[in-house]
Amino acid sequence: MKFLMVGAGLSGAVIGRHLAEAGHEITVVDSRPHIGGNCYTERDADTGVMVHIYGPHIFHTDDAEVWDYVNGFETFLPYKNRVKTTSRDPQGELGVFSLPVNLHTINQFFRKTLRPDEARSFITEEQADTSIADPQTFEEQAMRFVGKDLYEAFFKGYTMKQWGCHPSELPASILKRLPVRFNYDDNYFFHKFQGMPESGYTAMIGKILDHPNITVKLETVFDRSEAGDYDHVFYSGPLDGWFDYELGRLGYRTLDFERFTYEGDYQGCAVMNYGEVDVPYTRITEHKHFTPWENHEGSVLYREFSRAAEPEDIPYYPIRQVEEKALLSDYVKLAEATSGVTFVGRLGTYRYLDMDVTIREALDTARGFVQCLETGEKAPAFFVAPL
C-alpha cells in the first residue's frame, strides 16, 4: 500500500519506517530544506560543534524499548543535564544557583548549612504556604510546595517570560511534581537512561528514513488535496491546519533565537536560565557543552526568547488553557469524522510531548496501524487522544 507521511521529524520518521519495513511504499515529505523537525542538529563550519538549531533537545527516558530503539540507529554517550540559574537571593544579591531547586541550591540561598531532614523541616514548615489547601495554579503549587521566596527567584519571572502571563494565570498541572530535592542531585532528569547521540540527531533520523521503501521529498508543501493520492497519510503537521484553520487558531508559543560566538569557554555549562524578569530571554545555551565528548576552543551560544507565536512563526508549545482546549474539542470533532488520516505527534494532537514520547507513541501508533489492516478495521483520526 502506498502511506504518505507529512512531517520528516521523528513521528514520520518512526512510523514511516515501520510500515516500510512491513513492505509498504513510504513518502515522506516536509515542508523544510531539511529533515529532522525541530530536532534538527548541524555542525557548525567555524567552530565544529554540534548546533542544535531550533533549541536543544536532550533524550531522558525510562522506557527500555525506546532507549534501544534510538540506540539501534545511533550511539546515544552519557549527558546529564545540569542547569544553572541566575537569579538574586533574599538579600538582593544576584548569585548562579543549581537547578532543580536541591539541597545546595536551599543552602546557598538562604545561607545555610541544613542537612536534608533540616531543610526539608525549613522548607515545608517556615517557607510553604500551608494555607493553600488545594493548589489550583502554577503560583499556588509553587507557594505550597517551596514558598515565597524560592518561588519568585526561580519559578515567577522564568515563568512570566516563557508563558507570557503570569503564573497565577496557569494551571497547577504545569508544576506537576514536588519542585524541590532534599540532597545534592542537581540531574535535572530523573530518567533512568540519558544521553545525546554521538553523531547529532540529524543523522539518527536519516538512517531511520534510510531504507528502499522510503522516499524523502523536502521542500515540498502539502496540500490536503494529494490525500487521495495514498491509502492513508499521517499528519504531523498542526491539527488545525489541515482544516485552514477554518475554526480558529490553536494557541502556541515560539522562540526566537539571538544567536553569537565566543573564543573558549563562555559560561561553563550547557543552559543557564535567567529567573529576573528584567533580562529580556529566559535562558543561553551553550551548545558544546552538550557534546562533553568533544573538544572545541570556539562556542556557539543562543538567548533564547519566547513570545506568542503568529501564523508564519514555528510552533513550539502548545498553550492548551482553557479558550485552547475548547477550540481543539472542535477541531478532534472534526478530525474524527475526517477519514484516511491520523493525526500524530507534537503538532497533530497539540500536546507538548519529549522525544521518547514522541517516539513510543509513534510506534504504537504504526503497530496499532497494521493490525487494523489485519483486522480490516477503519483507523482512527488519533491512537492517543488529544484531551
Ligand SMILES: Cc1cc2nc3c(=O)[nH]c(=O)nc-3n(C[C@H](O)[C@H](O)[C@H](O)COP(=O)(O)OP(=O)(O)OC[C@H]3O[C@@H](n4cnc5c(N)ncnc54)[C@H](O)[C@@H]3O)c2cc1C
Given for the second form:
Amino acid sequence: MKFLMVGAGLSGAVIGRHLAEAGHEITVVDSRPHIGGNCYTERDADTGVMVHIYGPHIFHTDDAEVWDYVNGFETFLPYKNRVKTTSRDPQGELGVFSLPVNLHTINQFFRKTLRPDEARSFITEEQADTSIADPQTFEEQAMRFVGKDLYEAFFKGYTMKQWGCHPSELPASILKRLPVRFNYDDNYFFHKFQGMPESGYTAMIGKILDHPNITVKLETVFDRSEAGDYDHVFYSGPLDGWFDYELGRLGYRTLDFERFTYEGDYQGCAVMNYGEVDVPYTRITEHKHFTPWENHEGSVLYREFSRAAEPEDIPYYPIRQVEEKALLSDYVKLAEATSGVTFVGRLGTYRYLDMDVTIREALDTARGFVQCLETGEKAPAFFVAPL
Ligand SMILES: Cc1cc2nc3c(=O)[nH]c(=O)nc-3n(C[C@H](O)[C@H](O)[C@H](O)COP(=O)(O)OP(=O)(O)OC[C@H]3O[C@@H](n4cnc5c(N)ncnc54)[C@H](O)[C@@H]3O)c2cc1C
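Could you please show the structure of the form predicted together with this ligand, as a counterpart to the form predicted alone just displayed?
All chains and molecules follow, beginning with the one already shown.
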C-alpha cells in the first residue's frame, strides 16, 4: 500500500521505516530543506562544531527497546547533562550554581557545609513556607517546598522568562515533587540510558529513512487535497494546521536563538541557565561541549529567548493550559470524525514529547496500524490520546 508521512522528524522517520520494512511504499514530505525535524544537527562549516540548530537535544531513556533501536542506527557515546545556572544568592551576589538544585547548590548558595540529613531538615524546617497549607499555584508550591530564597534564585525568573507569565498564574501541578536532591548528584536526568549520537541526530534519522521503499521529498508543503493519493496519511504537523485553524490556534511558546561564536571555551559547559528575570535570555548553549570526544578551537553558542509564538513562528512548546485544552478537545473531536489520517508526534498530538517517548509512540503506532491492516479495522485518528 502507499502511505504518506507528513514530517521527516523522528515520528515520520520511525513510522515510515516500520511500514517500509513491512513492504509498503512510503513517501515522506517535509516543508523544511532538511530531514530530522527539531532534532536536526548540522556541522558548522567554520569551526567544525556539531550544532543543534533547534536547541540542545540530549538523549535519555529507561526504555531498553528504544535505546536498542537508536543504537541500531547510530553509535551513541556517553554524555551526561550537567547544567549550571547564574543566579543571585541570598546576599544578592551573583554566582554560578549547580542544577538541578542539589546538596552542592544548597551548600554554596547558603554558604554551609550540610550533610544530606541536615540539608533536608534545613530546607523542610527552616526554608519551606509551612504557612501555605494547600498550594494552588506554582509559586505557592515552590514556596511550600523550598522557601523564598531558592524559589526566587532558581525557579521564579527562569519560569517567568520561559512561560511569559508569573508563577502565581501557573498551576501547582507543574511542580509535583520536592525539586531538590540531598546528595551531590548533578546529572540532570535520572534515566538509565543517556548519550549523544556520535555523528549527530541528522545522520541517525538519515539512516532510519534510508530504505529502498522510502522516498523523501524536502521543501514540500503538504496539501490536504493530496491525502486521497495515499492509502493512509501519518501527520506529524500541527493538529490545528490540518484543519486550517478553523476553530482557532492552539497556543505555543517559540524560541529565538541568537548565535555567536568565540575562540576557545566560552563558558566551560554545554548549558548555562540564567535565573534572573532582568537577563532577557533563559540560557546559553555552547554546542561543542555536547561532543566531549571532539576537539574544536572555535566555539558556536546560542543565547535562547522564549516568547509567545505568532502564526509564522516555529511552534516549540505547547502551552496546554485550561483554555488550550478546551480548544484541543474540540480539535480532537474533529480529528476523530476524519478518516484516512493518523495524527502523531509532538505537533500532531499537541504535547511536549522527549525523543525517546516520540520513538516509543511511533513504534507503537506503526505496530498498531499494521494490526489494523490485518484485521480490517479502521485506523484511529490517534493511537495516543492527546488529552
Ligand atoms: C528546544 C527543545 C529542546 C528539546 N530537547 C530535547 C532533549 O534534550 N531530549 C529529548 O529527548 N527531547 C528533546 N526535545 C524534544 C524533541 O525535539 C522531540 O521529541 C522531537 O522533535 C519530536 O519529533 P516529531 O517528529 O514528533 O516532531 P518534529 O521534530 O517537530 O518534526 C515534525 C516535522 O514536520 C514538518 N511539518 C510540519 N507541518 C508540515 C506540513 N504541513 N508539510 C510538510 N512538513 C510539515 C516540520 O517541518 C518538522 O520537520 C526538545 C524539544 C525542543 C523544542
